[in-house]
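Coming up is one lone chain in structure tokens, specifically the form predicted alone.
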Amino acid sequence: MKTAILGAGVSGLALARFLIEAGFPRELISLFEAGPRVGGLCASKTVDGFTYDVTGGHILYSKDGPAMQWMKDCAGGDAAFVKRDRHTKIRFEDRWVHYPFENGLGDLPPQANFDCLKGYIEAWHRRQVSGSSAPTRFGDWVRWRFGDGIAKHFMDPYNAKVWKREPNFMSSDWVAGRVPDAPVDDVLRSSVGIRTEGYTHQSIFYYPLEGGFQAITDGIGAALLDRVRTSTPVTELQRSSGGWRVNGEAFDCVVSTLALTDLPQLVREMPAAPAQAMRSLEFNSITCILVALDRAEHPNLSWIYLPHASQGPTNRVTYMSNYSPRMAPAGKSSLLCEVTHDSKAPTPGPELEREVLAGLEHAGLLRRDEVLFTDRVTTRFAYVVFDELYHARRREAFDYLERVGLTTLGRFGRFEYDNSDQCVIKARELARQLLERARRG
């Protein structure tokens, strides 16, 4: 069975790898990369000995052993890893805030504090007298779940941030089932000054030691070079008896982890009515700014949230050397800016570094003098943005690529909101449903 996977992402890397380690001749599997290097979004830039992420700080955590081992061996095993722990806060004004933000209201000033309880236990109180369920819209899921007073103070301000839309555009989709609901008697005890942790998932995670983030994909895809076209973008896709053509050339099967809002112009014959509502589907992209700093060291921090517009336009600050030792020259740290804007609008311009660097000032973070210099990437597809439109366009789409048998993978080649992780996963279980069908001929 002649298999054609377009992309060399974690998510392509990891199908091919698994097939090879089971048994699948490789010579049958060939790769399509438009870029010349595999990675994808978990690519990694190094400038000047600083080395970071250019897609946003990634982590390497996984509720499935298995998967999370079997990512480590292919990057050089336990040794090729740093194991952190997991140190998280809010930037509030000019305070450090425990993470999540209902389980650090202590730390906040007394009027927001007290904001922020009144509403979080009139919502509580609200949904145990109406038994309701869940709001539908993003917006109206935050008041029901938190209050207005942590909608006001963190969630409305951070989100659009993130988002760039008004928070009743998206539905809850993406964060209903996925957060957890803090016990009243936590949130209590975190507002009188009472310690308590609130998500402990993540708490320990790990990052190679070397090569940001992409040393993983780097490691699964050193077996699979020889299968890996790179700088081969997919031009077209078309239906032949028994499979597909790619770029010209047959295929008995083909896996797509390509963005589904691309696809309708590879292939060229798509009916309108999926064509459209691929092309619909919501997402935003990312530029990252690494700031290289003449500072020995960093707060022992992970990651930070910058809900304030005075913090300047970044949403989010990983302590990016405090990964690994080798993430900055010695005696210098750095951190990664994350910037989210709508894909549809103007990628941002040399600005977008002033307005960060004055946002990190002003928010306490660095000192102008201690900025070595700045670098950026822009990456097109980072978020998928859950409208109410979401469900609806995914089932037209999917209706169709089930009737003519091209099948997907990944986070934006089935626009779902998968971690590395959880894109090995699925991985390894298409891997298996392939190699039943090859079995059965």
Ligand SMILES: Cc1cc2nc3c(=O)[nH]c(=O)nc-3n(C[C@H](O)[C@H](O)[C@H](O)COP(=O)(O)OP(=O)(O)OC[C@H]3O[C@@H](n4cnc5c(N)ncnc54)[C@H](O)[C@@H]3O)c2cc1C
The other form holds:
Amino acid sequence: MKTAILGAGVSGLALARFLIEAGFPRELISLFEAGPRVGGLCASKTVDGFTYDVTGGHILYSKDGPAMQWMKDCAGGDAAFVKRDRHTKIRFEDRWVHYPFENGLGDLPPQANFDCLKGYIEAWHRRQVSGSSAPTRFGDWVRWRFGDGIAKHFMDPYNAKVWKREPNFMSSDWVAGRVPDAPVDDVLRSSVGIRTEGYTHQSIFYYPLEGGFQAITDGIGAALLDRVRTSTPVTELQRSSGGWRVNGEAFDCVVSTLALTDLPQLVREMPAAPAQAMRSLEFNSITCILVALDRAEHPNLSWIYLPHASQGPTNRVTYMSNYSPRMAPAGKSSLLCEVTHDSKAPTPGPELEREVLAGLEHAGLLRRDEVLFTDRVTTRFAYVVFDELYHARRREAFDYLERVGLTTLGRFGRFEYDNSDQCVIKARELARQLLERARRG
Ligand SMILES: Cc1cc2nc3c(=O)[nH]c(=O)nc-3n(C[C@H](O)[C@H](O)[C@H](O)COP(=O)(O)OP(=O)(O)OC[C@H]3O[C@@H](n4cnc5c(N)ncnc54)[C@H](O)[C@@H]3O)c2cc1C
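Let's see the other form, the form predicted together with the ligand, since the form predicted alone is already up.
Below: every chain and molecule of the assembly, starting with the one above.
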């Protein structure tokens, strides 16, 4: 079964690796990758000895132990990774607030603490009395779940920065498992100053000692070098008898990890309805700015959230040089700033660096005279935006794809909010299905 895998990010690479590890003939697999190297969103970049993850600070953690171990083993095993405790905070005015926010109310100024607690209890009480089910729109959901105080002081301003849309533009179904959800007792405790933890499944993470997160995709890809065609964009997909043609070449099976939104321009005979559904899927792009600092050390933080407009356009800052001692030259350190933009908006101009640095200075995170240089990378596909038409568009898209036998995989291949470990888990399952199909002949 001659197989083409479109895209050599972690999804495409993992699929190829799992197939080959299970005995699928490697010569029957070809990966098409538009970029000059593998890795996709997991890529890292090194400038003057400073390494950063170009799509925002990435960490390795998973609820699926075997999948995570497989990723580590591909990249040199446990010894090639640093184990880190997650230290995450919210920069609230001039204070450090414990993350998740509702587990950190006691760190807030008294009035904000009161507003948040009052709103939280009112919302909790309303739910108890009414037995209401979760609202389907995100903005309504935030108030239903957290109350007006947390909405006003954190959720609304922070989400406006990340999503660049009105809160009710989005639906609430993506929040399960992503927006932490503390028990009411923990919120009461945290408000009066008793420390509580939330979101413990991510309290430890792993990071490659060398080379940034990309060391993982480099490791997965190392066994596939003869199978990957880099700098080879897919420009045309055509159905043929029993399979598909990729750039004119016939394959029995094609798995695409390319963004669904891009498929209509590649599959020219696609009917109007699924093409329109795919093109209309909403997503955000991201510009990540490395700030190289002439300072040896940071506070012991992994990353922080910046909810206030006065802190500039950055929504999240990763303390990149804390991830591994090899991320910055000796005696230096680095921050990585994430700024999202609506994919339909123009890429921010050079004023972005000025605004980012001014915001970080205002937030008390750096002094201008410590900044050695900045470096930026913009990535078109960063976040799936879950608006109210998301499910309908996806259904239309997948009905078509199933009809024509085009399989998709990956964060934007399936338009799901997946981390790299989930991409690996889904690639493992798809490999199992494809092997079964190949055996059946
Ligand atoms: C801000 C941010 C933070 C994240 N943090 C984490 C984290 O901490 N931990 C974690 O595990 N995950 C994290 N993720 C998620 C992770 O980056 C993705 O889940 C994963 O990299 C997606 O891999 P993929 O292979 O599905 O897609 P991609 O990496 O997008 O791969 C698709 C590939 O297709 C190629 N391509 C595109 N068009 C064409 C074409 N026409 N022809 C050929 N090739 C083409 C692209 O160049 C790319 O290499 C984060 C993501 C973002 C945006």
